[in-house]
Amino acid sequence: MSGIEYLSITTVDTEPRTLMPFDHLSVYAKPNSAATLRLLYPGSGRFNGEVEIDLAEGARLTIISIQDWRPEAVAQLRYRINIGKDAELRHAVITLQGQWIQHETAVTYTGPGGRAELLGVYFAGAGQHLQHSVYIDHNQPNTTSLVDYRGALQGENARSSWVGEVSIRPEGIGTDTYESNKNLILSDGCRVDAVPNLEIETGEVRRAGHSATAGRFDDEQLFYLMSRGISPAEARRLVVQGFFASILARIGDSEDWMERINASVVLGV
């Protein structure tokens, strides 16, 4: 892949009967190339897929993985990513609905100076379980990784699971890494599991940290906005927008995705 500014691929059709049981895609970014690849996964039924991505020296690649499932869908998707010398990756995952969705991203470096930015946005409704796992292996010197996943949950038995595992090997001197997971609970009956892990095998790192939070919808914020003449429905939307705004701006098309998330929010719960 070289010199492509924008490429959109729909891997499955929107009709449940056309969902493939397994899908495999390989992506190679040539040296010093720049490209954006958008992968759309819509539909229902059951799906199992894997994407392999290799970035050569100096390549810059943006991958946007859009999980636009129907509420009853069951899907498992794995991304295997190799980042070459001084290459830069931005990988964004947007997961909307699905009965049980598992998305796993694994990153390793094949040369020094590589950079990875892993972003995630997800919304789980009643009876839905969304799982996201991130594995990063800093096995080269002077590599960087930034992980920022944010999710909202609403409805009885809505559940999200997030696992972030970062390993800094003895040869990973000069590593700069931070992983973060934030969750906004919009109603009773939700469950959040967030497990950040960090393993450091060298004392020569620039930065290494992690955080995970889960908090309820703030009634005081809602009251404040309503006291300014804003309706309860609009006030809830504004709070959700504020929670997702910064990360959606980094992914792009933020207005479109915010509109989709707002449409999923059951107002007045």
Contents of the next structure:
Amino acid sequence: MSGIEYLSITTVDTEPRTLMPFDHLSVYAKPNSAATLRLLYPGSGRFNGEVEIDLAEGARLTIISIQDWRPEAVAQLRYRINIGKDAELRHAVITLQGQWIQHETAVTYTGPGGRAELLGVYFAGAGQHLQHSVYIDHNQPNTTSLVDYRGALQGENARSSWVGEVSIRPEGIGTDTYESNKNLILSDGCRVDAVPNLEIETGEVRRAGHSATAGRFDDEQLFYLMSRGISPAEARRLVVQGFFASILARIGDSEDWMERINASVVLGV
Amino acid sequence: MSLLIKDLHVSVVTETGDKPILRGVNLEIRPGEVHAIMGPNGSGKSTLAYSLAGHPKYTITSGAILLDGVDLVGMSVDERARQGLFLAMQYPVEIPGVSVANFLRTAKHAIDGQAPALRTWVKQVNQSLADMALDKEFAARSVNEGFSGGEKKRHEIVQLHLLNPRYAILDETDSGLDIDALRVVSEGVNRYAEAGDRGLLLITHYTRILRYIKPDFVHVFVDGQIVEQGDASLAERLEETGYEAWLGGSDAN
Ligand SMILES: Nc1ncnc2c1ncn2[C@@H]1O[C@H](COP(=O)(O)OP(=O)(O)OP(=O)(O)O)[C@@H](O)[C@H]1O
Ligand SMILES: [Mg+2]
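Having seen the form predicted on its own, could you now give me the structure of the form predicted together with its partner chain?
So here's everything in the complex, that chain up top.
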């Protein structure tokens, strides 16, 4: 095993464009390798991209997909991921804005014992529609998938659609899976659709669960913070920050994306 | 100088309309005084506490709240706190993902109008936690999340210490505390009051806390009003007689 490599790729240029580029990227993680790959998607226009990832036996790979589009961007992005025997994937999506963004992650296993942690953080502003879908195919024994997507919505017609499809095949004995989508609604006029779906074709799973929530800002939390002298804007920021804190800690990226999310929130308060 | 509550009428906002709870509360707490309020469940003690702090669920329909001459009624929750009012809550709220350390620093900054001095601040926080028999690791935990009932109460007193308000209302801070914690919390409250110029309002069901914290005045609270006042001996009498004597009379209104 080699040391951890850090590779950062900016996949599209930052200038607005009107054509529809198609971007295809293949990533192969060698047996027992360990690496972190950060993919940055900035800019505007229309974009259609696909990333194919193969993790060989025992590989450990972290992929961070940061969608930092301009508000008017329209983008479609697909990740197809194959996880080898005992390999570990951590896939994190951070979607900060965009007019209509579709982000799809599909995972299958090419050997037993693989593990996938799929994390998502998004912030939908007024008129923005962010779609995230996750497809996981537990087609090998003793595989694990943990899905945790969290988003905040603020502004008129801010919208999130989330789909989580987990299939446990007859071969998928000993599967451990949990998927969760949580939404924090910061203003009126937002819309949240969350569809977690679980299909189980074997009786022998370790765990199979899902949950989806969409909640308004908790006024009691706001009251508690304000009763300690903290201004409403600051209190909201703390609560939103708290909402994302554990997931961002797990992503563990060095960049200050939290700052960006905070900034978005403060703008709307 | 005082926390002055004048003929306070308060309704709670419910789905079916406003429901009057407080029916003319009069109370004056001067610096250095300890007041205790005792009263049956549902009589409106927490409503009084929340109304003073400015909780949006409660509407002040008439009356006044003056803190050292400043009218609090039109003020937001945070403004009231910055004026020097503190409420230790009966049910402290959990705030996932916000660490106690971050919360305390942000609150201190807000109350003082300037960031606390880095070097001394961490020491103060650790000292206050230790005083309340809370481990140092609490600073890194999320605010009240997963705290036991007693730990939440002790965390309220940590805040009382660090924010050091001019007037503090403690809503059943003694409920749910074990014998040792009750002593620890009482000593903490006494240390706060020790300055001699702080006003304290204790809402409680039990005289046991009043053995540690000596009240100058005891008020009996029934059906949204103070129906009797006395010195510390009134609490002892209540322990024996209960609220029977006043409950019958409250039908009058
Ligand atoms: N949202 C609400 N809807 C309806 N009634 C309410 C609401 N909030 C409070 N009340 C009522 O107001 C009354 C006073 O409640 P409050 O919590 O102030 O009592 P308390 O004296 O603090 O009681 P306890 O000793 O049990 O803490 C109660 O009858 C309660 O049911
Ligand atoms: Mg109460």
